[in-house]
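Here you get one chain, nothing else, as structure tokens; it is the form predicted alone.
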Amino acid sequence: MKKNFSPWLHQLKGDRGYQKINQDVITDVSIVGAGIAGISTAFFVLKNTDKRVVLLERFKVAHGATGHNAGQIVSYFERGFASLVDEFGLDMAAKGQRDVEDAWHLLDEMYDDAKLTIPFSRFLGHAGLSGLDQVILHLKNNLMRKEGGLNTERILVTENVEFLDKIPDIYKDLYQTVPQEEILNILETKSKDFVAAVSYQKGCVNSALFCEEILIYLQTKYPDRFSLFEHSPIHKIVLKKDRAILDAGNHTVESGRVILCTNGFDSVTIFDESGLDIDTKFHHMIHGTVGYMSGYLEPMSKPPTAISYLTDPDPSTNDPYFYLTRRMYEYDKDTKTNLISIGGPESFIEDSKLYSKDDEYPEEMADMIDRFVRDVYENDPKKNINYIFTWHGLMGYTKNGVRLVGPEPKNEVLMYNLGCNGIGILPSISGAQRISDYISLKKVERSIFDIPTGN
């Protein structure tokens, strides 16, 4: 079996100290998570308040799924923008898509601010399609996404494929026809079963590296009013009319505002006093599932690059659909190569006591991904492939594939800027500027990622 080691916390500072919370607190703003979402929600809070900002982890900083995931930036959801038309109307689902969109503009904002250097690359990304459902499915989130007012995918077809008949004509302004050899020349495979490609702004970055230097930056810029306790685990939150009570163990923090940025499995029990069932709410808000990725090195002679490939044609089946990113990766000091990072194999898991960082990697996951390596990207059954990293990361997904941002209706002093859904860190980083909103007491207008009101 092989061990949980992720290309991301490998580049972090081995010899970065830590503190644990050693005596009890009283601030403004506490935050519970140290990953991207509450990295990002520190950094607006500080920058656009004058609140003091003390930030819990429970082990240490972006060691959870921050630095177990695979490094993607996209702004779309896992599930396609006509769906959130369906559910939420155009002008609140568009509104939404923005917001995520806009979030790349935030990423600049915390890079300047921070005076980052470390590597992040942005480029237009592509999808593979391989069947017509996934061309029909593609074409009625691009039109929802001009009567929006967004922009467009690129989205080409195959000009010869034979069900170009049937794709009809109310998308016809919205797709090209081109030779197959194009969309396999984008999508870098030989594999003639994908006969659409749709192409938007993608990235990476080393998220966990990022988290890092916009802590250590943090720390500089406001030391009196910016605090972080590592290995202090919270174990239960009291919620009163104006402040939350935080149990750490052995000390407490008190705070006006306490905001979750979590993956949602968390083992804090949550209590207010207006005897309000929030702790229940809570935890079946989020459910669990585990991604498993792994990753080779090789010359850096190509461009960096995001690509998912959806090789079941059927859109409505569960079957895994893979991604891959390539970008420039240090792995020993001074030697720059290419690292390849693909995932896709994902398990359900109800219980997140089930998981642990420190399990094992399954021999099958592995397997899996390297037969995609070999069959679609490699084109080379036979090649040797010396996986380096192999990883995996517990993501907590929303009901509705939607982040969760925003105080909670039953008690305010609670926040949420919580579920990755898959796809995390412009939502995260979207999030966190919405919720210094709500903290600076500016009007926040209904979105579609307002908590729910319902148990």
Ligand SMILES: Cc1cc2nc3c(=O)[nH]c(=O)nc-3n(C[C@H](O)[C@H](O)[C@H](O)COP(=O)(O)OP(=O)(O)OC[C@H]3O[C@@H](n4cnc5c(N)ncnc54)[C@H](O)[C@@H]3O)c2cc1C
Given for the second form:
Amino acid sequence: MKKNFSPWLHQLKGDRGYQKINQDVITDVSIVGAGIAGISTAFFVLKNTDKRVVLLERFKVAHGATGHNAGQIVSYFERGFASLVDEFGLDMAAKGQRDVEDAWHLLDEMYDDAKLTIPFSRFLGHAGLSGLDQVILHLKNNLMRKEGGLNTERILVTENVEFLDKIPDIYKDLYQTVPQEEILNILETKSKDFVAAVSYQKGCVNSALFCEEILIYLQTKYPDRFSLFEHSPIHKIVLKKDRAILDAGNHTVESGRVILCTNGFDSVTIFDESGLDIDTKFHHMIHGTVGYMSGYLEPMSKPPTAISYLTDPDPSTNDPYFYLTRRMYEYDKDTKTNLISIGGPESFIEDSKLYSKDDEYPEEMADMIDRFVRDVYENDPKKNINYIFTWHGLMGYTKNGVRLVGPEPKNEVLMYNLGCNGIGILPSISGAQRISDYISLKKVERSIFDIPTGN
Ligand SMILES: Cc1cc2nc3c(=O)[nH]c(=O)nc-3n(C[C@H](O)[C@H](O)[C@H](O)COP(=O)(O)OP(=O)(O)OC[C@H]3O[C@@H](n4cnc5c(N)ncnc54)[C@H](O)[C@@H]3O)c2cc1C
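What I would like now is the form predicted in complex with the ligand, since the data block earlier showed the form predicted alone; can you produce it?
What follows is the whole complex; the chain from before opens it.
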């Protein structure tokens, strides 16, 4: 039986002690949840305001989705840009997209301020497409990006592919045709199923290690304004007109603002004493998806990369695509290798409470990934591959697949920076900066991340 063994948690400091909440606390800002969203929110609130911050985590820092992801830094949403335009209009969608892309600079800012030295690579990443419908979908997104004033993605299409004359003329300036060999080289595969490649900036970081390092920086930089309590679950939040009371079991935390960075809503009950009921059912994740990943080590002979492979030519089937990253990895202090990590297979669960990070890793998911690796990436069915890591994590999706960031319209004491939505590293960091703008009373423009008022 395979266990949930994540390469990201393996690199954390095993000997870092932790502090549970052991007295009642009064502070300016409390943050619930210490994944990438909670840690980044603490970072920007501490940096951009003079508020005192208390961060509360029910397990340990970064042991949620942040410690079980693919560690790929990407700026897209798990839905095409054109569909965001359909929902929000071009200007709002472009602004939301730009906010996420700007989070690259925020990530740099965090990395530089904390003087981090952990591996963080940035490069041109790629996605391999295997059918006309996928190509059209990406071209449509590209056209909308151009109209919204955003950088376009580079799209290469095989020069003699049979569907070339079916690509509408409106897209003709948005792609180039090249020999298929060039596309296969970019995608590092020999599989002739891939007929087009989309390229855009991507990166790699161990987001759990990043959180741990930022945490140590915050504890050193703001000893009087920042505290972290781990193994301190918050069960209930009572909202008053001007403050929140958090129930942490034997103790309470009282704060002027509370920010939920809990990924979803199912672990906390909210009571609003100021009047209107806050019905978090409205915000409930519509479904939980468990994502499965495997990883193996190989000599450090190739540069870091991130490549997605859309193996099913039909985008409407919702079949998983495979995503692969290669990066420098230290399994222990003396071994520097490349880590190849691959994800793709998913399973749906009705109720995210049914998921446990201690669940076993199903053999069929391991087999699915192994088949993909042999057929597409290694191009060698017989190669001896030792998957040292197999791990899974819960991805909750909000109703529209867009993160929720900002104050609760019914009581602004409560704020959110949450919603995993498959891709969350840059959106969490972007959300963190936005939260600090609200708290420092800057004028914050409307955005696609705002909390809907209709609940
Ligand atoms: C398999 C997989 C692959 C992924 N790949 C990528 C990728 O390549 N790139 C990318 O950008 N994103 C990826 N994601 C998504 C990304 O990991 C998440 O969006 C991101 O980590 C979410 O961060 P978070 O801080 O919002 O949530 P989390 O990391 O889940 O943190 C929430 C924290 O809140 C704590 N908490 C919850 N309730 C309470 C409570 N009541 N009291 C106290 N604490 C509480 C939890 O214990 C947890 O530590 C992936 C996710 C998965 C599962």
